[in-house]
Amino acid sequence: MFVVKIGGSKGIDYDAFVRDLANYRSFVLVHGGSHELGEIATKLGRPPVFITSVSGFTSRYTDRETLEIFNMVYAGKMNKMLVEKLQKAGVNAVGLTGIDGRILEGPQKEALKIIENGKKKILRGDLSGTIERVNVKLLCLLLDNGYTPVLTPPAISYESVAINVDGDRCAAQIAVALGAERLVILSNVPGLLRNPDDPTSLITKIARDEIDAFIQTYAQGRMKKKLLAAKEALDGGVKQVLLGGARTKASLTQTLNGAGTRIE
């Protein structure tokens, strides 16, 4: 059993990824859709707004209208696109969000502490949160009966409000809850790079106690959240986290066989 997260950035080859993934059994797929969301939201006159926390992590500001567009892209276009491709490849996939069956549940953040123009600020009204519970019973019901879950944010709060949650950390919590041995996070870069502009500067191995230092020294943008997700997965009992690219043929298999960044 493993959990694989496929990102939503520009440049990912979803056809090649699904053909490769279909060679495996007993997995859960988590996906994003950030590039497509940005494109569609902009066309609808609601371009994405990003905020930076006081700890240096970047996330998307999510008000109610943004969340509705988020659902349209993630739960609609991206989720069903992947389910369709998996079905064509012979995988009996079922597409769900974290809201369905309360698969992903946790508290909504009351307020965010952010940095804006170099100053600390309290931001309210953001529909985001964190995951504290995973409906393992429902996921196992699907897996035990031959269905492959294809999951995406949003999650649901304890007050039954849809909340935006980070996809990488979402995958980490699912891996922990299912007792998965491996978490694979694929994106449009080959792993953690010492120099983001140089794909040959790949860092191939990181120890658990080095993660915080690597977040501060090398990780930029979304990669910070991927390393944070890796840390949470390992702390929850997952044995290995693999970061790899998804722009080439057999990218998943290559990552499982040692390409990319290995964290254990």
Second form
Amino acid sequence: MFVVKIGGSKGIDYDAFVRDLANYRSFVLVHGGSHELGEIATKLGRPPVFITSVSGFTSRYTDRETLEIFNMVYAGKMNKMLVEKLQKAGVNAVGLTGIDGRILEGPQKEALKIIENGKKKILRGDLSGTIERVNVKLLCLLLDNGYTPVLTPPAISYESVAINVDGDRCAAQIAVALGAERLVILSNVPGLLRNPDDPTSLITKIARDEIDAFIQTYAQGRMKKKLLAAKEALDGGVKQVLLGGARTKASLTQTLNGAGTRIE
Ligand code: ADP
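Right, and the form predicted together with ligand ADP of this protein, after the form predicted on its own?
Let's see the whole complex now, leading with the same chain.
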């Protein structure tokens, strides 16, 4: 049993990924959709706004209108695209968001402390949060009856408001809750790179205690969240987190066989 997160950045080959994934039996798929969201939101006249927290992590600012577009792209286009491809490959996939059956639940952030133009600022009205609870009962109901969950943010707050949550950390929480042995995070880069512009500068192995140092030294932007997710997964009992690329065929199998960055 493993949890796999497929990213949403430009360059991912979803057909090849699904063909490979369909060879496996017991898994939960979590997906992103950031590239598609950027394109569609821009077409709708609402280009994404990114904010940087005081601790240096980047995330999307999500007001109500952004959340609605987010749902169209993640829960609609991306989720159903993956479910359709999986069905075609013989996997009985069921696509759900974190609000369905309260699969992913947690507190909404009250106010964000951000850095804007070098100055600290408090930002309110952001519909985002973190996951504290996973509805394992519902996921097992599906898994035990031969269905494969295909999951995506948003999650739901304790006040039943849809909240945007990070996809990688989502996958980590699901892996922890299900007691998965492995978490695989696939994106458009082959793993953690010493130099993000040089795909040959792959870091092949990181120990749990080195994660913070690697976040500081090598990871920029969204890659920081992947390492944070890896840390949360390991701390929750997952044995191994694998970061790998999904631009080529058999990317999942290659990553499971050690082609990317192994964190344990
Ligand atoms: P996804 O949408 O697939 O979850 P992201 O685009 O959010 O993936 O994160 C992957 C991106 O992180 C890469 O495309 C790359 O530009 C960026 N990145 C920043 N630092 C690094 C690094 N040290 N190694 C690899 N990628 C990095």
